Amino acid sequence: MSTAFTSGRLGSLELKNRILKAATFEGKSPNGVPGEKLTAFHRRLAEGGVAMTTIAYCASEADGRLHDRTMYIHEEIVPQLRALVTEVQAAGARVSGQLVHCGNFSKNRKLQRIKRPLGPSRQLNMLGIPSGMPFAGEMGHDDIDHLVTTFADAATTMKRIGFDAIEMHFGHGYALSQFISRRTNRRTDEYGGSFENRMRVPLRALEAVRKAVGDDFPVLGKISMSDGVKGGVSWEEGVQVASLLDRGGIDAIVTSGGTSSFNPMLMFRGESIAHGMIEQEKNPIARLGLRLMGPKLFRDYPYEELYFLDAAKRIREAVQCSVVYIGGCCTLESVNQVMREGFDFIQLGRPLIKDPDFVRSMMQDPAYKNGCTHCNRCVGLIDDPDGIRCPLNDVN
């Protein structure tokens, strides 16, 4: 049996096996508030034998939504959240919330403490302009303190409702990755400038999240080892990312890559995701956007198995606390090969999306076929009215 399906220890949790569902935004919580949709979905890869989870885009706050119907955690949602956990739980998988902030990449209309998307510096919200918000303000060191305090709070209450573990966002363009990123973070205060600086901040975070939940607590991040945009974050600097995490007492480390903002295909890879994203755009400006600037905005990256693999082995070198592989992780061979290469666990997204039953039938087969063409058109899918889910399955 591959070593993949074995059990293993996140911290102080223990997994039944080596994989994990990758937080992938569901578009399931109608209004902000996790139903039987979301509940279905993950009790489902649960039956399907993954030993954690996750529950993407948990926001640490209002406004800290890409847009309004984004769930945060709060209070009114409790009930539905513990229940959710629980089904989850009681189907034989743990689970994981993936806990963020949009920072100043949002089209969220309905700001509470803000009157427009904050983040480290002044600049254009690209996600924003077709809403009619085109520009993000900067922060300013209340609301700093107040970002930090709303990830302490938001993991106290997860923790307080059942999650296993919690995944920090510290990649892909949003609010800490924000700072971390000389793109963005143009401070000249204590939180810009050198590297230090701009780890200020993510560090401030995980350090009230770990006095928020205890050392017993797992808690993940997700980093993007480079950001893959000119002046963004460098594969050099992933690996000191990666490094200050782990000696800020991170249990686990995911090593992704790209940016939802600049340069999305390089996590993606395979078919352009503005096919998708056409095809289910309702705004007529947007979508006239997506065509026009679309082979611009999302560039040209093959698909090949394990395209992380040579990046997030200086990462797993480089720390000592557990490495998370993601990246292109389709076929048994490839399963095998990134736990000889030494990794702790694998994160999945598509395969699981287009066969919940990964785990099991890989199990049981060798010779096992996922079916995952990499079209990418689950991830246009985010908006639609049932949510992503892998449209091949629509029609097989």
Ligand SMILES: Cc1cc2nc3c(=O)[nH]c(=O)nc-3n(C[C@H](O)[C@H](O)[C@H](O)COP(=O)(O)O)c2cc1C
Second form
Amino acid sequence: MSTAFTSGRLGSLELKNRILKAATFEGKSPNGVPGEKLTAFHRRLAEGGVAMTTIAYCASEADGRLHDRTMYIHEEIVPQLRALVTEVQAAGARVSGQLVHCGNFSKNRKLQRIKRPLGPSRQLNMLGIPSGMPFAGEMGHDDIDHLVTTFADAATTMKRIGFDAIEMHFGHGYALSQFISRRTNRRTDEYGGSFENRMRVPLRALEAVRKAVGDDFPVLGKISMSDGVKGGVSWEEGVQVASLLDRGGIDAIVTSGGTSSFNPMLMFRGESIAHGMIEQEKNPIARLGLRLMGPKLFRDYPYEELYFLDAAKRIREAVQCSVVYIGGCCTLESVNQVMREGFDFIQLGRPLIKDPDFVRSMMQDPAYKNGCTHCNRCVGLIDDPDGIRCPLNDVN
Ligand SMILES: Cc1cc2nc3c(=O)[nH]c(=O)nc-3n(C[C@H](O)[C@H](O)[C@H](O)COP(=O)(O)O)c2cc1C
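Form predicted together with this ligand, following the form predicted on its own:
Below, the chain from earlier opens the complete complex, with every other chain and molecule after it.
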């Protein structure tokens, strides 16, 4: 039997196998409230055999949301989240929550504490242009302290709700990675300039979360091994990011890449996500923007199995903590290869959107074909009233 189907330890947590569902923003929490659609999605994954699923995009505060339909961790949704977590656990999987803040990249018009999105430095907020929020401001020291506190407070609440683990987002162009990247961090104080300075806010957030949940609670960190953009995090810096998080007490690194703001296709590969996004976008200005920006923003990266493997191996060599491989793992052969390379776990996104029974099916039939074509149409459905699904399954 493949070692991927044997149990493994993530910090103090025993997981029944090595296959985890990656965070894929589901678009199934109307008005930011998790309900039956989101529960059904994750229950189905649990029934299909994943050891742990990840509830995507749990914003650390209201102003950390990409838009006002994203969940943020606060008291009013505790009962719904607890019901979701309990039900998915009862179906056989552990539940992780992805803890994230959007920083300067937001189209959320319902800001509460601030007047416009804030990041490390002033800049254009491309996502916010159609919502009339074209600029992001610079965080003051109070804002940075506040950001760190939101991570700690949300983590405390998530642990109380009953989540089995927390995945902090240090990548994909969100707030913590905005500090790491020179492209978005042009500060001249102790939070900008040198790599050590740019890592100060992410490490403070990790320290605060660790203090909030204690040493025994599993904390994963999803990173961008490279932003894939001029002036952003380079592949060499990505290894250093992982090393510092490892030394900072993270239990596992999830080895992703790219940024939602500047180069999302590095993360996905395959067909451009622009087609689906243009189809779904209701705002005509945003649709025009997507058409004009499309070729520059959505670069061409043909799909290859295990497209992050070589880069992730460098992270594997550099850290002591667990390493979770992510990116283009669609066959049992690939799963076995990742295990042979010494990774502890594998996260799957699109293969499990295509087929929530993928783990069970691979266990029963080594020749099982997943069927994901990396058309990436699922990404465009984030804004669909029913949220994400595989359009290929609609047809069949
Ligand atoms: C529909 C969709 C939504 C996604 N949303 C998120 C998200 O909320 N947070 C995140 O870190 N990554 C997100 N991703 C990226 C995935 O977690 C993963 O990094 C990527 O799909 C590559 O893995 P795969 O080849 O197994 O799909 C999303 C991917 C898809 C397809």
